[in-house]
Amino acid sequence: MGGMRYRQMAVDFGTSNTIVAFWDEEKKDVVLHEVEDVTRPFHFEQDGLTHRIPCIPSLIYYENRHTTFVGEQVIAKMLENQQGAFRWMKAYIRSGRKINFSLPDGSAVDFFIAARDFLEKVLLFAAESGRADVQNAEVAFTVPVESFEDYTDWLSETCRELGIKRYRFIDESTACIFGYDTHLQPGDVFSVFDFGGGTLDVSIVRIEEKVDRGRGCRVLGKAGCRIGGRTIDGWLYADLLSRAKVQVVDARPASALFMQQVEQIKEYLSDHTSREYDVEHENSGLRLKGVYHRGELEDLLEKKGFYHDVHETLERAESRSRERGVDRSHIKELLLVGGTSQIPSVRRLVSSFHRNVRFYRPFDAVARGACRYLTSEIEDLYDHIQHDYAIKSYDRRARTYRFLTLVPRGTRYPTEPEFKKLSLAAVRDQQRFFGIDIFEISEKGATAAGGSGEIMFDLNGQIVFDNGGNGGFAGNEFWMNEANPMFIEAEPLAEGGAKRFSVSFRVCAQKNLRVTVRDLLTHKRLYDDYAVVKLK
């Protein structure tokens, strides 16, 4: 398969939908693979193109614990609607609901746990598509605004088990924002109306020059409702057997099979104004046939409120920016994503609600975004390091390693000279060599240091911390220079216990982490303002 080609990447687990997506660094660019039997194509028009987005439904079966089948083989299957199988996770994720439901071979899977095993399939075939090293890739993931906190738990303890060590989270708003190429300038207003599968969520966002959590974007007003793409399906599945004279009750055994078709016509009709259906379920007997027009569709969507709960879900997030003194004149653009916002008559309802409406991203718009924000033409946005980086250390006396923080996370750059300082000692007679390690801790873990401070080596060159304090680490730690590590020699060779270096840290307005390094014994300057490592 050749070479690793690929060290960023980016995943958008969605209710209907998960995408991924690749940061090309020679093309500059994001690209989207097909997995064969496992990837959908989804097709958007931009420019008079037809673009194919390969989309993995979030959809799992389990043939038994240990064999599985994921996305569009399911669908290929008809087993979304069997025993074993499990659909909007994402959405019973973010409810907090673990239900245990029994497989097919006796055995029990949560949610939680069928989300857990849906993800790891999907970055094993993002790994086999895209040629990529997931574990020691950088890998976004987007997490709903409104239950950051909890989801991202989720998903850290996923990626911990999975064995990811370096994922970062953007929030969906933001990761919008970036993968529709807007041209971002601190201050400026969007509106994102995100309507997939699961729920409609309308965010408007400003951009800011100093964020919090590493995020680009701040919320000033949200509102939410829950119906999505599902809905819609629900009501064509009960108007097509209210035409055919079938009894809900009775459809079950076609269930699957009807369901596929709604879809289909559902998909159909954005792109078409009508639909001929034909379908019939070989054990049972029953059949669906006729022709659905957009404009029955549309009635049945008037007569279910849906259109009055798309306009009120718009007017109530506008209302609470609104009190924090953004109203819609501000808006510089409203930004479709999810596939339900492809309806024609919600581009229309939307359209109407604002001037400068963009909906050809609808499906990878937040999974480009997200790869985008792992790179550094987004860096631009932020003025502080957005994660804790720190030295590697053994302490003696609890015989754990621990971390010292040199950089902590919200640190504004560049910073002052010797921003961080400390002093270094030999822990044997005739010590030569002396590793600095730099690690990124993507969790809160690391043990506090101040402007100064004294580390020791042992016998292999590593850090050896003994300071006799308390703490030590909760995190998730990624070795920055393990490509190339950075060693201080000691000429003439160091006498043990006694200090020999002095070293000094600085972030420069590049973001590079930069050393200095001072030979205490012979007063010389060994390193001198050296870059390390590139921070984020």
Ligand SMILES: Nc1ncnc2c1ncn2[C@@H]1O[C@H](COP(=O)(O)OP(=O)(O)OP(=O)(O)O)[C@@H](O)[C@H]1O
Contents of the next structure:
Amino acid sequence: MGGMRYRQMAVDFGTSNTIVAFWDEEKKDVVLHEVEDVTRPFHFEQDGLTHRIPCIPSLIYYENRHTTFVGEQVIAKMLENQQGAFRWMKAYIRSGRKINFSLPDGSAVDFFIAARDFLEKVLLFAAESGRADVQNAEVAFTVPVESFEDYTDWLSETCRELGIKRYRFIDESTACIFGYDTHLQPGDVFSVFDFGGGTLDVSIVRIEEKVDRGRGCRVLGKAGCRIGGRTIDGWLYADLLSRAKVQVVDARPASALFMQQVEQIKEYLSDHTSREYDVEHENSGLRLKGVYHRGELEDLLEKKGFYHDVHETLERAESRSRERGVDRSHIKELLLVGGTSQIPSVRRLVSSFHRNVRFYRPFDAVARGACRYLTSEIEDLYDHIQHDYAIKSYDRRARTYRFLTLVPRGTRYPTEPEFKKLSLAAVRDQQRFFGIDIFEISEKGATAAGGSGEIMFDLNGQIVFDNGGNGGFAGNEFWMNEANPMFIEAEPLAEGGAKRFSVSFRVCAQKNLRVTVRDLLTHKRLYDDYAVVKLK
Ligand SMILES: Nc1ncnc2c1ncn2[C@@H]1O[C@H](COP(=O)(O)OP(=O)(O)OP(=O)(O)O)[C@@H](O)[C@H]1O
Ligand SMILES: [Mg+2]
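Could the form predicted together with this ligand be shown next, to go alongside the form predicted on its own?
Up next: the whole complex, starting with the chain shown before.
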């Protein structure tokens, strides 16, 4: 298996489970990442086949500030409910609350730090297995439609801290659509019903040819509800305790064990009509024993207003999209995803609501779609450049590097022939080489310099941008043509200070950044529409 190195990967960081996927360029397919002791497989059957999906439970446990366990390790060691364990991190980040928790060693950690450390480990496993060079790979992260901005702010900061240079964000509902084997046509409308561990999110999404901010899908209506698999577990747990005539407070020491069992009972009841259970907590002697029927679970859910809430959430999403002129009859398919959408009564409810319901890969559709999003097949959905591309320049006054945008995201291509024009001047006498280094800037935009800038090269052949004030620190940057650098050679050698070359850039129909270089002294064309790098 080893040896394969993937250049594109996706991380679907979920409230309950995190899935890591790689894009296999040869097979043109997604490969899920399995890590011994860390991932735990979920199984689901479809068309007579059993799929094994390696999920990392979104859990981290701190033995101390620097020693952590994640995922299945935490469950296997029964550390889930111990001091120093964090779960549901994503839900806390979405709510924006910073609460400090002290670790056994006395240091303090909040959910933001815990999630960062969790993701760091997850990425480390990918790096350690040799599957990906995380620092240089393209990494797509899924982001809930709701709280998109705040959440991506946190994520881009995190990516920077973790040294990921080429990160992309994709909203979870769009990713789900890409993850289904759906043939996508502009104008198609889908409803995505994502029922996970923490929340139910319903989004109505239209595939569009022209969308800002680099998304091929437009979310027309969305609605969320803070019920998820864990909410059901809580209800079921309380019900099992009351059947055993045990008070919730008294059961506290056994709650981690019981909750695990409860989740299993619930999941089992999705495929079977009843489940016998017998679980004993040795230290306390507490015991839960009996039979639970699927019908009883359904009654419980009914009593808790669960179906009502699900129905209301569907309605709410649709009424929002109706305000934008899209009603139910426009929806081509309703796509079900998320572990909780496996509950038969949930599927029945959704099917009574909508005639074209599709159910496919509840755990990995989102991660798969996020991974596919990085590939050329999806890229063709976009008619514009999705990232900022810049040239690196040195600000002599501020003595820092800055990035001068050549092609901002959202640019339609092909562009006009001289989309961006610059003139180059040498900074010293007898300068021979001038390098043209193109960088891709993730998320936080580079500074757009208005009009044609003046650039000069410093002693190392680095570009010096000398246009006064505008500029600033950009986001994370990735050197696109590092393996294949481009130079302009001055012949005769350049004289310091004098404008020597005129350089113009355009983006062609194949998304290549093309450069034309004229020598102002000799009037020679040194490069004629030369392709430097392919943009995305
Ligand atoms: N067969 C099943 N029947 C019912 N529930 C299930 C089944 N399998 C898994 N679940 C539940 O699905 C939930 C996890 O779903 P999923 O992995 O989609 O959530 P997530 O992506 O981590 O969360 P979110 O998208 O809300 O951030 C858990 O509560 C789990 O108990
Ligand atoms: Mg999810």
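Throughout, rigid core stands for the largest set of C-alpha atoms superposing within 1.5 Å between the two forms. What you are looking at is a predicted structure, and each value in this text was computed from that prediction instead of being measured. Positions refer to the first chain, counted from 1.
- In this overlay on the rigid core, residue 128 has a C-alpha that sits 2 Å or more away from its partner position between these two forms.
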